[in-house]
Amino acid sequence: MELTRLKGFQDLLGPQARTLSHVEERARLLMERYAVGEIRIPLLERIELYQRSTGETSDIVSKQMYTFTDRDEAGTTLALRPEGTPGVVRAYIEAGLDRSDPEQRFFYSGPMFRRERPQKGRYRQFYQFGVEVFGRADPACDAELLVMIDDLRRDLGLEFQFEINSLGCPKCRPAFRAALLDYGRLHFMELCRDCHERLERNPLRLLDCKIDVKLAEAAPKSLDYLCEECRKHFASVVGMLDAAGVRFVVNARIVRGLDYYMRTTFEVTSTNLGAQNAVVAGGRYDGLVEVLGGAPVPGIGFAIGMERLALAMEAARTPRETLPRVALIALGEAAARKATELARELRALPLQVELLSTERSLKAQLKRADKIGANYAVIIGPDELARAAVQLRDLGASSQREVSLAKLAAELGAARQ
C-alpha cells in the first residue's frame, strides 16, 4: 500500500509554511499591541460541547465533525475541535473567570478539523487564529475588534471588504425570527433540502444558505426589527468604524443562526480571492457563556481562516520582509571550525545563514548556494584563514571581493538596509 496523505489534508513545505507562519507572527504582534493574552486549548473535547454551542442543526455538528468513542468506562464520545470559540468559553468557565474576573481578552491559534468537501483554501485540517473578549457588552468593544482586523489587513498589505449586520437582542429578535419563519413557509417548495430540514428549528439558516441565495435576498431583514436599544448599539458601532476609517457595507444576510448570538455580526472578505473569499467571521454571543453553564457574561469574537489569508497574500503578491540569505562555504577542517563560529555571529545580526557541506567541492557548494537562493556566498579556506579574511561573493551581481573578518559583519549588516 502506498502511504500518502489523507484526502483534504495537506503538507506545508518551505514557502507555504513560511507564509502561514508570517501571517501568524504578524497577528501575534498585533495582539501584543492590543493587550490580548494567549490561551491554548485542547484538540479534543466532549461532543456535547459543540452540540450545545455550535448547535445540533449546524452543518459542523451534523455532518462535518470527526468523532470517536473513548475507551473509558463511560464510553465518552470525543470530537476533534472544529472551531475554537467553544473550547475557549469552556476554559474560561472552568477557570472560574466568569465569576471571579469576567473581563478577559484571549487569542488562540492552531489546527481545526472538519470533514467537508475539500477545495482551494478549504481543507479538512485547517488553521485558525481567533480572538475572544468576555465581559464587555458595549459597542466600543465591537468596533475595536473590527479595527483590529483592519490593522492586520494594513500590516499584511491586503484589501478587505467588511460586511456587518445586527441580529437584535432577546427582546426584538423573536419578531424577526417569526417573520423569517413565515417567509420560509410561504416559499417552502422553492427551498433546498437542507432548508426544508432546518427551517422550523433554525429559520435564520435560510439567510446563509449557499443554494437559496435569491430567496434570502428578498427575505425579511433583521435591521427592520431592531428595538431602540439595539438601534443605538448598531449606530454607535457604525459611527466608531467611520471615525476609525474602516470601510464597510451593511449586509442583511450576515447571520449567526443560534439564539445566543445577538447584535453585531460580521464577515470580512478578500478582494484577491475568488468565490471562496471569506477570511474572517465573527460576532457577539452574549448568551453563550450562560448556555455552557457559566454566569451571564457577554462575549464577542472572531476567527481568521489562515489558509485563506495566506492565499490572499500570494494572490496579491504582497512583498514580505525577508532576511538576506548567506551561504557559508568552508574549505578544509580548520576553515570549517572558523565557519561554525562565524555562522553564529552572522545569524545574530540577524541574517539567514546556511553552513554548506565541507565534503563537497567549491564548485558543488556554489551550485548549492545558487539553488537555495542565497544572496551572498562567504568563502573561507586555508589562504583566507591565514589573512584573517573571507571571499565575499554577491551572487546577484556575480562579483567577488576579499573582506577582512573584522569587517564582514558590518558589510553584510549593511546589506540588510
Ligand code: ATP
Given for the second form:
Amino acid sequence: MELTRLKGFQDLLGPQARTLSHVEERARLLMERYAVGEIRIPLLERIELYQRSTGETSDIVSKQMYTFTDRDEAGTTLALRPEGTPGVVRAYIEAGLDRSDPEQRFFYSGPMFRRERPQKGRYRQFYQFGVEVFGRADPACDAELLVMIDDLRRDLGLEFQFEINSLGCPKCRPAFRAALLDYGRLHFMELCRDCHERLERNPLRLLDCKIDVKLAEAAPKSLDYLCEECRKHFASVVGMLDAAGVRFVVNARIVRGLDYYMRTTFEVTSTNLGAQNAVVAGGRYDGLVEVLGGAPVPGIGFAIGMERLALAMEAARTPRETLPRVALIALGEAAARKATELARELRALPLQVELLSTERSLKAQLKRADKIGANYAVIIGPDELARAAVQLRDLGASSQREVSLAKLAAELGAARQ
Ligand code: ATP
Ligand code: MG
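Next up, the form predicted in complex with this ligand in place of the form predicted on its own?
Below, the chain from earlier opens the complete complex, with every other chain and molecule after it.
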C-alpha cells in the first residue's frame, strides 16, 4: 500500500479508540464536579504565540513544531499547536477576561502535534486534556489541581506517583540560578553536549537532563533557595495535600525551563507504565499572561497525556463497566420490522444491541452472535411474531427459552444487574 499513514501518527480502531474516549469522558465528568468550564481553541495559531510562550530555545519550538507559510499576502507563519496553554492564555486575554473577570477555570481536550522521535507512548499527534486556572495565586488552588488529578486516578483505578517541587519566584530564583550556573561550570567537562548548550541559556534545564542523572541529583536544589513567601506557599500546598490524602514525594529535579514558571511544579508518572511513564505535567506560570500581552494575572495548569493514560488503563487491565450485549436475530421481513422496533426499546434500557444481517440464515447469525461476543441472542421468527414472543438464548449458559415480548425488557433489564 502506497498511501500509508505518516510516521508517528496513529489510527485508533475499536477498543483502542474506546479506551481513549473513556478516559476523556471520565475526565470531563470530573470537570463538572470541580466547576471547571470547557474551552475550545484553534489547532492553528501564529508561530509567534509559541515562540513567546513556550520559548524559542525549547526543544518544542526549536525542533518539534509543524509550521507552514499561509497563502495570505503577509505570508503569515502558522504552527500546529504543540501544547494547549499558550492558546488558552491568548483566548483568555483576547476575550478581555484578564481585566474584566480574571478568576477563571478552563479545561481543554484535543490533539497536539510535535515532530519528535516516535516510540510507544510518544507520537507526533497525541491527545492532551488540560486544565488552566487564572487569577488564583493561593496555595489552595495548587493543591486542588493535584487532588483533581488524584481523583481521576482513583476513578480510573490506576496507581500514580506524584512528584512536586517549588521553583521559587523572581525574587529568590536568581540566587538559585546563579548557584546552578556555578555548579554547571565547575562540572563542565562531565556534562553532556546538550547540557553544554543549556548551561548558559537555561541552567534550570540541567536538572531534568536524562543523561547527566548523577550530576543533576547532586546539583543545588531550588527548595534551599526559596524566599520566606515561597517557602510558606510550598509548605501550605504540602499541608493541604497531606490533609486530602494525596501521596506525593518532593523531587528537586522537577523543573520547567521558562522564566514565567514559578513556585509549584509537578509531574505525575504512572507505575502501570514502562518507559514513557510521565502522564501529567504542570505548574504555576504567574508571569505568562503578562508575557502574552495581558494584565499581570497569576495562573496554574497541567496537561494529561491521554494516550499514556489509556496505555496505563490497558496495562492495569482495569475492567470497565460495559453493557450486556444482545444480538438480535430476525427471520423474515415482518420479524425484521418488529426487531427494528424492539432494538430501540432494548437500547433504551440501556443494553448494547446489534441487529444482525437479516439476509443470513439462523445458523449464520448465531455464529456471528458468538463472534461478536454477545451475552444474549434474541431470536424472532414468524412463529414467535405470531405468539408475540421471542426465543431468549443465554450464550454463556447455552440455554434457551421463550419469553413474551411484554416481559423481555424486564428479563434483560434484570440481566444488567
Ligand atoms: P516528556 O518528558 O514525556 O517528553 P513533556 O515534558 O514533553 O513530556 P509536556 O509538554 O509537559 O510533556 O506534556 C504533558 C504530558 O503530555 C506528558 O506528561 C505526556 O504524558 C504527554 N506527552 C508529551 N509529549 C507527548 C508525545 N509526543 N506523545 C504522547 N504523549 C505526550
Ligand atoms: Mg517532550
